[in-house]
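Okay, so here's just one chain, in structure tokens, the form predicted on its own.
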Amino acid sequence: MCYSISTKKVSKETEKQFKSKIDSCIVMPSHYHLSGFTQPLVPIISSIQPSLITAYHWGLIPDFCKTAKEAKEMQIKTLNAKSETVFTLPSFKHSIRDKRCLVLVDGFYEWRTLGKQKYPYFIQYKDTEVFAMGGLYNDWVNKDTGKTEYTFSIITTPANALMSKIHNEKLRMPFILQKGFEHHWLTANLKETEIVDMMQPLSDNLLKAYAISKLITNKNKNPDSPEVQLQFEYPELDFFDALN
């Protein structure tokens, strides 16, 4: 799955890469670490405005939610959308057809399990720069207040070889668009088969990953800092990998 990301490198330079302008009405969310469980604002490009980089809250609220309480509870469950069920689950089946988005990040965090221990990793595109995850969005209107909540989910796929080693319990990874082809995901009127064909694991030779310290789970420290992404050596991991 994918519940923790980095958006620190999303900047004016990103406009050139994605041929989209940053929304002048927002402050770009630029963080070393964001947890989806806090429903943070994350930079996205939506299919309805493919030339604009804006920011939506992580955790899609579907139209069938009636109250703010119901919507808040739903967001915890919709941080991710599985590629295999996205056309059938009520939370996502209406968005996948014409409300697709690019989620702009420069890396994400995942945990590797060995025995009873979990080891955090930071995973990036091979050039270490900003890349796009495929997502879904929905604009939900609170009927009590009239306020619109702009929300999204990140799609996940089965893990590639690299992510199978790291995310070795769930065997999942975010759906990542190959660079140069990102806007294909936003194309209008795609057939279901075309969308399904796109939702495949990115080749592992396009990604790089390394272990980081457990600062990311230290409740007494702020993980939104440069230190969270520093490489960290675990002798037990080196020993285990040498045996395999």
Given for the second form:
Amino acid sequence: MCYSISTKKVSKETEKQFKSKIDSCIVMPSHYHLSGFTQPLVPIISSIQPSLITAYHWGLIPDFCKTAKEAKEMQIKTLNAKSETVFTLPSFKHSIRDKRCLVLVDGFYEWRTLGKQKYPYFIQYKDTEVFAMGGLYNDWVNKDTGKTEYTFSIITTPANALMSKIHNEKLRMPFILQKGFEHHWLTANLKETEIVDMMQPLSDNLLKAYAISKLITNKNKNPDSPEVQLQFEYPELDFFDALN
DNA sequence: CCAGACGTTGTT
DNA sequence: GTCTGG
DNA sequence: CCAGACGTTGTT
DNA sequence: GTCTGG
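Mind giving me the form predicted together with the DNA, seeing as the form predicted on its own was just shown?
Below is the entire complex, every chain and molecule, led by the chain shown above.
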């Protein structure tokens, strides 16, 4: 799955890459570390406005939610949507047909388990700073206040070889669009089979990854800092990898 | 029928 | 063991 | 998801 | 709104 991302390098430069303009109404959410569990604003491009980079809250609220309380409880359960079940689950079945989006990031974080220890890793796309994860969105109207909540989920697929080594218990990874093919995901009127065929694990030779320090989960320091993305040597990890 | 869930993982 | 904040 | 707290009182 | 378990 994917609950932790970096959006630091999403910027004015990103406009050319995605042939989209940054929404003048938003402040670009640029962070070294964002946890999905806080429902952060994240830069996205939606299928309804494929030429606009805007910002949505992480954690999709389905239309059937009636109150703000119900919506908030739902959001921690819809950070991810499994590619294998998005066409049938009530929370996602409408969005997968006509509310797809690109989630713009420059990396994401996963934990590798060895024995009783967990080691955080930072994963990036090899030949581009900013890349797109495939997602779903929904604009949910709070009937009590009349306000609209703009929300999304990140789709997950089975892990490729690289991600299986890192995320070695869950064996899942975010659905990542291949560089240059991102807008295919936003095409209108796609058939179910065309959508299904797109939601495959990205080839692992396109990604790079290394272990980072445990600053990312240090409560006494701020993980939203450049140091969170620095490579960190764990002798026991190197030793283990040398044997395997 | 009613009532409550509506999700991701992996494990008992 | 379970809850909470990020 | 992970990591750290898990409590009372009253004070800065 | 729709699906599921009882």
